[in-house]
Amino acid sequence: MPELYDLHCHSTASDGALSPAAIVLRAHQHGVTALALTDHDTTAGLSEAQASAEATGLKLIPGIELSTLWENQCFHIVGIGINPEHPPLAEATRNLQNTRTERAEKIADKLAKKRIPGAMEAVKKAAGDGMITRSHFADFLVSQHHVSTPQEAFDRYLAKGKPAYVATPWAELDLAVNWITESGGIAVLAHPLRYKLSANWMKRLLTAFKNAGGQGIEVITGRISSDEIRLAATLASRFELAGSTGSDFHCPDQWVELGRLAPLPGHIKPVWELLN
């Protein structure tokens, strides 16, 4: 029975509804094989999840999600096999737990004036010991009634340029990819089609990536159409860059499910062929 692969989702630790645990056991119930738990900024989950994959038989493979700038723009750096102890990546986290909290109060401050009061109480709560995250606050607004989906929460109050939107002083992206690739992982750009770039930006942050120390870029993510897999599949070719594939899990019902992922083109190589 082949391999199956699913290196990007995220628990409790940051923004996802499942434990920890709970994710490895739905993801092996889902016939994933190998899975990389990419909490957003954090790696607290890491050591339950092993816990769970050593019961059920599961390759629990320690990642992260880090979000980083580029010209001034924030872009979403996976990175797979890290060792999570690595002395700089382990104080990078800490220092974005309180770079999170800081962003966080800004945050509820903006929805106050708005006559929106209780935000910070009520994604703390909902956080506990986890990272909060917009993802927190868009929930918020959905529980509250100000908006009907998170989207809308977004939409309306969290995105960039709008009314609770907070500039984050996030790290810039060669630092956060070396903080990867000295802990002994590989760094992979995620979801590259997101971000809406032309052509000439889309190049001219491959190159710097790539610079950087960069190794690989997803393919196969979330809900993703077979023309925009193909357009994946052409960057990850042009430039030399190994194939990731990642459902980016976050809840059941409103995310693509665990391991129910496309397969990786033929002609791209995997991206776990570099792990150790």
Given for the second form:
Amino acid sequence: MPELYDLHCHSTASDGALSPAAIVLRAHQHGVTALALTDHDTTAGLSEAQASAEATGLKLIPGIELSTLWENQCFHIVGIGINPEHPPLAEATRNLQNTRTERAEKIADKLAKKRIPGAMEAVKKAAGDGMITRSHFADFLVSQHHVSTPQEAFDRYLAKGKPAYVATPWAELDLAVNWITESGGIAVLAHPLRYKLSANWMKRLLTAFKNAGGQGIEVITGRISSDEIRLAATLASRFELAGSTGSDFHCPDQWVELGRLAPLPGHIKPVWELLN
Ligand code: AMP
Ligand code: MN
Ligand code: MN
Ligand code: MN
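Switching forms now, from the form predicted on its own to the form predicted in complex with ligand AMP, please provide the structure.
Next comes the full complex, this chain leading.
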């Protein structure tokens, strides 16, 4: 049977709809043979996912999606093949839980000033033990009929420049890359075309990322056109980065399905060849 890699997805440990065990089961049902669970800033779902992977026969690759800052802009770095117990990474994820809770309180305060009370209680309840993300706020705003879709919640309240946006002190990109690589993982720039960078800024970003020890870039991600795949593949070639592939699955029906991914272009070195 051919291998099918999906190296980016989310569970209830962050803003996904399915538990880690359910994600693994669903991935297996969709033909995925190797899955990286990459929750936002947390590795809390990995042990449950690992147990489920052993029961189903799928290979689980421990992962994370770290929120980072470079030149004051937020970039997502996926770590695959990490050791979640490596002390600097473990300490970072512990701290990130506080960072996210404090940020959520500030977002809730800003919403309250816009006469939308009760957000903190609602997102805490929705996130449970998991990380609170802006997706939880978006769902709350939909449920309270302040907006009709999560996208509208970002456009009107949560995105940069909107009334409930809170600048967050994420770690600098090179530090976050170090947490990943020193734990034995491979650092991958997530969804490179979503940042809307000019060619010159992209060059600067990828140079800084490589200098920090970054080794991969997502060439196939979620909803992506063939033109975008070509562009991402060009970046991988030009900057000598391995190519990764991941659905960024969060939730059935609203997102690209687990494992439903275009093949990596043949001339791109697959990032899984760097995993031991
Ligand atoms: P955050 O708490 O800032 O890490 O945001 C978590 C999630 O919000 C991301 O993983 C996306 O799923 C979602 N998100 C971020 N920006 C947008 C946007 N502009 N529109 C819709 N969803 C978004
Ligand atoms: Mn998300
Ligand atoms: Mn992301
Ligand atoms: Mn993601």
